[in-house]
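Given as structure tokens, the chain that follows is alone and in the form predicted alone.
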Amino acid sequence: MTETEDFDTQTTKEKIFTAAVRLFAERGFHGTSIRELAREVGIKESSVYNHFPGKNAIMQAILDYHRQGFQTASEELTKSDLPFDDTTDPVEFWMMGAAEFLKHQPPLSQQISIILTNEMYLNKQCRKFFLDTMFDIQKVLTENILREMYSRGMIIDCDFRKTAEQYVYFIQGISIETNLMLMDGKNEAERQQHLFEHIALFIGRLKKQ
């Protein structure tokens, strides 16, 4: 599904997912009915059904746009044109490349990712999309990123693959206390500037002296 930005020219499905989203991380999955999705969107409750089969179909399109989302932007640090190729230092080297797949993200990721935070203990859909789908994704992208480093001498030898399930764990608790920091009033710039902090911080460790 393509969405954009503009709800206004959206199609209707594209409403009632978009809708969905921000009413999702507003309020919860279970505490968002149809008929309030239905009332947001401006359509009749029984319109929303001939879109999505319930709500289940809505979150199962949201975790499917937010994989797709992931792996497009993870396919844009694969490019050999990036701008911090040149670089030798391994943190700057991974910080831009961190703030190259965030511009890459699709608008909606942020809210998605705070429906995540709230759902992966409540919702199956969302704990199985973490251990079946989104684990691994992340700990194979981050390995991959590590041994190209390696092989470009910006990092010392380690476990690659145990490196990058331990980024992978911490990178998830930094989100959620990202996300938290968000919700709680904070702006993106100061969210994105304590997740960085960190993020330099753990890949300093392995710099090669």
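Let me have the form predicted together with a further copy of the same chain next, following on from the form predicted alone.
Keep in mind that what follows is only the chain, not its partners or any molecules around it.
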């Protein structure tokens, strides 16, 4: 399950997959029936079983897809060399890193994050997955960048682990609020601006005086 191209060029299995991601995010796993999913794709429900052995297997495929995409994105970010010199502002530097991270996010990742949030308290597998990707991996990534910035003299000395944790928690909260507001028609550019201001405030507190 690697392609996410235009609907017309997708195989039936891929169509089922992308439709499932959308419907699970919109109506929840339990709130989506195989019937509905098949109708969305334009096939009969029995045909769905030619591609996936059942509903749970579709969810499993979504988790596998996301795990792989997230891991790749994390590795890309770690490999990437962000330009900087002695005059680079830490906030500016951080924004570049954040943009780089977002750039490497796999397609559908936003919808899958919503599915994970819907299911994290209900499904043990989703819970573990959420803890791994949304917290653990992001904490490590953030801590590494903070250490890098410190070694370059961009920020003050501090508890890098705890500061990274705090950043990840904060991003979790602001992301939820943004997702909710966007669903209710809130202006996207406005929320982007809100996020940037908050990141600037957070990183700004770590700036060397």
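All of these numbers come straight from a predicted model, not from anything done at the bench. Numbering follows the first chain given and starts at 1. Here, rigid core means the biggest group of C-alpha atoms that superpose within 1.5 Å across both forms.
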Superposing on the rigid core, do we see a C-alpha displacement of 2 Å or more at Cys126 between these two forms? yes
Taking the rigid core as the reference frame, is the Cα of Arg191 displaced by 2 Å or more between these two forms? yes
Tell me whether Ala57 is among the residues that move between these two forms (Cα shift of 2 angstroms or more, core superposed). yes
